[in-house]
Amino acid sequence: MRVSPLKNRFLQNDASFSERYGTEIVTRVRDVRTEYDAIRQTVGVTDFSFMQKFRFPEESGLDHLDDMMAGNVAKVRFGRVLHTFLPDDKGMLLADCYIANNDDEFIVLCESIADDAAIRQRFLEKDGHGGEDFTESHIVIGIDGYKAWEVARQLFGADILGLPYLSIERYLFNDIPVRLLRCGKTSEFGYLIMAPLEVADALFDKVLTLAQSFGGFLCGTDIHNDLRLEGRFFNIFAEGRQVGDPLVLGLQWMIDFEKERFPGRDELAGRRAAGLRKKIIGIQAPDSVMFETEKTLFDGDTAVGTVKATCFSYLLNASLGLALFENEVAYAGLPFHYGSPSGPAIRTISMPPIMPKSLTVKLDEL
């Protein structure tokens, strides 16, 4: 099992770990709703070292990663992030992927429902395209909250507040190159740090440090997949996994059906061609329901959907999920009766249902 550089770190801060396709993550370090409000309303420092982490050389890589990535790799301009994902050989999801094009190198950091040695395999099986894996070389610390901008500016300067969602820049840290990232999961403000072990220690109680100046602190993973639900943000762990096919799950939008191949092309047109007959909606619950992920819903006798994927809004105090409905009924604002023909009434709603505090801060105008 491969562990994290900064496993120490979180167990001096008592967090708890679990196993995620031959990986350890922190899970969590605090209690949910400390952890959920120091994102919504601070900070909150995460370890997400479990990505696999790749560069290629641009000229060499770029055709093999396009030949790779459901998304048009060739079209990421200097600078930029392509925000896609990794298919099998079926169209289906295999790992949900950033493509970073930073100058002179393609960065590639995945979430996937592989282990390492699967998903090195299909970057590295093809010589030629100089490609090096960097999974346990490198550490990747999140940042992520109301006031991750305050601990980027803090780090690398002001000039990070003119870098745009899905964007990399390169800096020093301790006089060592590191790669930042504008993107993020949670609907407030986003940043991944990619740096070399030999700083990692450093940079990790640095980025600690600024946090807590600011009132946030450490947090686990799992916080994040309720903040990306709750924000209608795909998450490879949850829907991605019980699901598996992007046309169902609305990931049209990180696919180009205008490249001559990629993986799974063909069977993904076909799906397509031949038309979804089932789809992923928002779901909300009353007071007193707490969604469980695989329970039926029904409209009167008929069961209609079942439910992929759960949490809980403190914004909204309630239950939120999504939820795999039959074509014909699946529209926001209609009501369902969850678990049995005679349970309690639920509703489907549009998505996202809450307003992020990050959109009150207009970072052009500081």
The other form holds:
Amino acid sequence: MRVSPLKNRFLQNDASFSERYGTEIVTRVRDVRTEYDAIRQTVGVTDFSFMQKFRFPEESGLDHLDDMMAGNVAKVRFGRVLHTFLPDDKGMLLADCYIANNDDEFIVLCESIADDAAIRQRFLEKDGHGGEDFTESHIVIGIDGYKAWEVARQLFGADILGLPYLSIERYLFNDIPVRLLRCGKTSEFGYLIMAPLEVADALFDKVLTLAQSFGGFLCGTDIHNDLRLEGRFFNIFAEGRQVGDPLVLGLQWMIDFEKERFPGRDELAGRRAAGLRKKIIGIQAPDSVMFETEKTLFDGDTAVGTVKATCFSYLLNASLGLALFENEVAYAGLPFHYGSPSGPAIRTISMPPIMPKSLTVKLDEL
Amino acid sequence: MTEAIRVLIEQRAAIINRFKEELIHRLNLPYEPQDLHEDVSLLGAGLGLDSLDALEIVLCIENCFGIKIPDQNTSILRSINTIVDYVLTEQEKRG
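Please move on to the form predicted together with its partner chain, as the form predicted alone is already shown.
Whole complex next, starting from this chain.
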């Protein structure tokens, strides 16, 4: 099992750990509500070093990556980040990926639902791409939250305020180059810093100190599952793992159907042409109900859907979920019954159901 | 399918279909209507549209449904579904 170079820092903070697809992850540091509030109200610092990380020279890496990914890597402009996925030969999800065009290099960060070693082999097994595996030589620190931009600004200067969503920039930390990606999947401001091991501890300590100065905390990855669902960001570790088919999950925006080749392209095109039989839709429970995955949803006596991902929204004070519905009833605003034909009444909802605080801040006007 | 649900679906589907076709046409998006999940984020993440595209979306809503979007109210534009909710609410107000 691959262990994060930052493990000791999290152990010192009484964090909980678990294994996921051959990597150890920090699941929780504080209680759920504290971590939730850290990101929704201030800032949370999370260890994303479990991600697979690669660097490819731009010239030799472009075709290699474009042949692997569902999205069009050739269309990623300098300084921008493509959010796409790595499909298997059937066009099913293997990894959720950021592909960053950082001038003379492509940086790849992956969250995978396949074994860590297998994913790393998949990226590097062919010859001639010149790629390097940064997975164990670099850390990734996530800074997410309403005040995340304050931490990034203190670290790297006011220049970061001009970074649009899904962009990358190189900065120096202790005279060592680090890469900053503006991304994030919580619907608040979000940044990932990828840095080599030689500055890992110093960078982590600096980020945490800054975050704490804005009232922030260390967080585990579990809270990100909740926040992704609440903000309706795709989560490969929840609905992605449960469903597997990117079309059913509504991820067509990650795919360039005009590309001539990538793994599973023909299978995806075939499923697209045949039309979807199922679709994933948001659901919200009344006060008394907490959704559980794999529970059934009913229209009268007819089973119409199955819960695939759940979270509790403190902003809405309600249990939320994503459920896989038969296509003909896969619409927001419909009443169904949860668990049995006579179970509690629930509703399908429009996602995202919350308005994050970060949407009230315009960084380019600060 | 119960009658109540059938009516709700017809009402919503009509708005969704009209809006998606207009959106794809106006923004020249490389998708078919069925490729656009109604919850996909329109601005920033997801479709990755920018502030100019946001203006087109506002015009699209006005043209399709005769409904104006209040200035600065970007929360309505979070997804196709949040736009449809707004259109349904405004249509209900008009009776």
